[in-house]
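What follows is a single chain, given as structure tokens, in the form predicted on its own.
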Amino acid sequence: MKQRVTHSSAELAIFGGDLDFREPLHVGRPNLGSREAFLARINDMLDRDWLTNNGPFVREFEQRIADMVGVKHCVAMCNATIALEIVTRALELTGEVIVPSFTFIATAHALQWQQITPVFCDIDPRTHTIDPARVEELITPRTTGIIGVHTWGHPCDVEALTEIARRRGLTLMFDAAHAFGCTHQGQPIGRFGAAEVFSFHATKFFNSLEGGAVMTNDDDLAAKMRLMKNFGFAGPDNVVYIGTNGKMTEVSAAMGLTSLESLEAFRQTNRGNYEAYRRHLQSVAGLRLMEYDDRESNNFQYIILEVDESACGLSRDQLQKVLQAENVLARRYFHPGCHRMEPYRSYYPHAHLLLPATESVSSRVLVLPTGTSIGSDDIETICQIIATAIAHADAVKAQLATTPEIAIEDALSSAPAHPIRGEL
């Protein structure tokens, strides 16, 4: 990486100048925490000859999740889609169920799969979590339930989401994929709804390499889904219920254990580069720094950037080119949104009028890259070049607007392999 000494235009990759960062800076690379601690515990699994199965590993790492968020039951699986799927059934949702648009896919097409019809709701423009008075507009005789989504590891209104749930006498649950060790009035998020899914995936604050979890406080929930994640096995050659393979392997939960151990580092690594970016972007004009609240616990997974192209002279789509063009492979969480995917928008050609605030935040938002694998210097250089770029913004989109046009999606496709690149 070289050191940008002056804020010269000229110096910037799309004009030709050297690149800032050699290999590919990505949004998720994974936290890890001690080598020798987990490669014990491999040793330690394979001197048992238990792979998977429900193992001891699993059921330690059950129970110390159990015990941290507060909750009975935390029922541990391959990874959330399934964990999202596996609930959704386990709680016989049917008909309609209402989800933010705002979303990674696989909150929908958890539904969608099991020919439950997604109902794209429009999401509070400030916090980019479900705005539950466009959730009440959404209610009709077929809807069974709601998902919100706690976006960022942003909690949901979830008393307006309760209360909306009780009175209409429909199901709530959390998409908490992004939350897990982030708290709601003081209250760990995953004690809320009649369940939430964490996600442990690889790019995740905290990750099993791959996995997922439902937490939950209903003891019968909880017996459903351990029988279905297991094919419906009540015993040795006793299925008493439909079922699928869900079941969370020996060294994801070896993994998970090891993550564990260094979870505040993990956070507080986290909260330094937040604040590194916060320091470095605060006086430039058109950026929007995703706040978190000082008075609950956060895990500062996601830098969170909001371009107004207005006040900064750039959109949002051109500072990502001119990053990528540095190596710095910032992303567009969620754009264009779940309701712009196929299938759905297919099958809802015209949603986009009743999601005027997803439509805004979803050509807005960029994230930067965070986690134990980026430093100091280079947050400062990261943020030098979307401050050179916005003082220049004029040559840069005069620039950018004589540049071959290259795909977002294939400048990601063609950036040297990367184990996790992509996955959210």
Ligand code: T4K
Second form
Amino acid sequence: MKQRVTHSSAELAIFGGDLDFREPLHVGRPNLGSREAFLARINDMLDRDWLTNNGPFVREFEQRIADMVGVKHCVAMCNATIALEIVTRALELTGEVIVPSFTFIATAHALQWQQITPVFCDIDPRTHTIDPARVEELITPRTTGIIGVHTWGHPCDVEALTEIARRRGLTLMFDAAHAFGCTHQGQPIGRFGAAEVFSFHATKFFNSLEGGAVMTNDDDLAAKMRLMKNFGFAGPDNVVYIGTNGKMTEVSAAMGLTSLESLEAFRQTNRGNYEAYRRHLQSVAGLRLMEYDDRESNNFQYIILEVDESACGLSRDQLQKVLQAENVLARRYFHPGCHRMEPYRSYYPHAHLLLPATESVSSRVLVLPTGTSIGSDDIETICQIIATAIAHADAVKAQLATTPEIAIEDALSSAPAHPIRGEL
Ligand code: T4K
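With the form predicted on its own in hand, show me what the form predicted in complex with the named molecule looks like.
Full assembly next; the chain just shown is listed first.
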């Protein structure tokens, strides 16, 4: 980071000023635990000659997660997308399933992959989670289930969804990819609905390199998913069910167990980062930093900024370009909404008419970097860039109009040429 404070618009990189960050700041840099502990586990694994297929690290990982969440079963898998596919199949969802469009594409694809139609529901613009008031009007004779997504770790309105599912005879489950370590009304997320799915992808607050898990208290469901994630094998030479390969490897479980040992440190770092962003941005007009509920446990893994163009003079996309020019690779999750991506936009070209809150939120949200790889100085600088750009909105707009489009995909897809900061 360059040692200066950005005060005047001329110092912004879009006007030719020096870049604020020499190396890109990504959203989704992994939080890394102890390198020694991880490597010791890898050595154990190699000594044991047991690399995958329900090895001792996977079993230990499942037990630790189930105990933490307080459910009977944690079924670990290779990632959350496969976990969603397996659990929806094991729950025998068919026909139509109601999901928010404001989610990562995996929630919808896991259904469509199995010829189940995702029916896109609008969100509550305040919480960014599925709006129960809109769910009921989407139910048809073909509807079999509802998948709520605890977006950014904020719990869905679990009670309202449970009541609708009960009354209409539907299966309710949750995509809890963002919500490991979070609670709803003091209860750990992972305990709600028929099942909940966590993601432990590298970019998540807690990672197992790649990984996911289904949490459930249903013995039969857990047994079925264990068969399904292992080709349907009930024993050697005995396939009793249609299955796939959804197994978590020992390397992933070793990383997961190592990450677990630093969970509270990651949470504290994320919390500190969130509070720093809040402090620095609170007086900037036209921005809303999404709050975390102090009464609940949170993982603080996403810093969600909503940009109100009419109040701050810049659109979300313009602000993203200003940051990108400084090497701050803020993201537009979940833009433009699943309903505007293929195959859904071809199947349902008018879906946006029923999704006004999704349309509006997905045009306003900017996700900022956090996690163990950035420090409080970095956050102060990011916030100064934002405040400076907004203070000089007209000039920034005019300058951006003359600047050639920056290829953000190129910046995002390049792996770092330098060691990532962090412990591991
Ligand atoms: N449901 C929901 C609601 C989800 O948000 C997700 C995933 C899923 C289901 C499915 O879970 P998994 O099947 O993945 O377990 C990222 C993540 O890949 C994805 O897991 C996550 N949600 C989504 C919100 O974000 P992309 O395609 O936007 O970004 P990606 O993976 O290219 O990484 C983002 C940035 O992180 C990169 O610009 C650089 C940085 N990065 C990434 C990796 C992998 C690193 O610095 N180091 C790394 O090792 O999806």
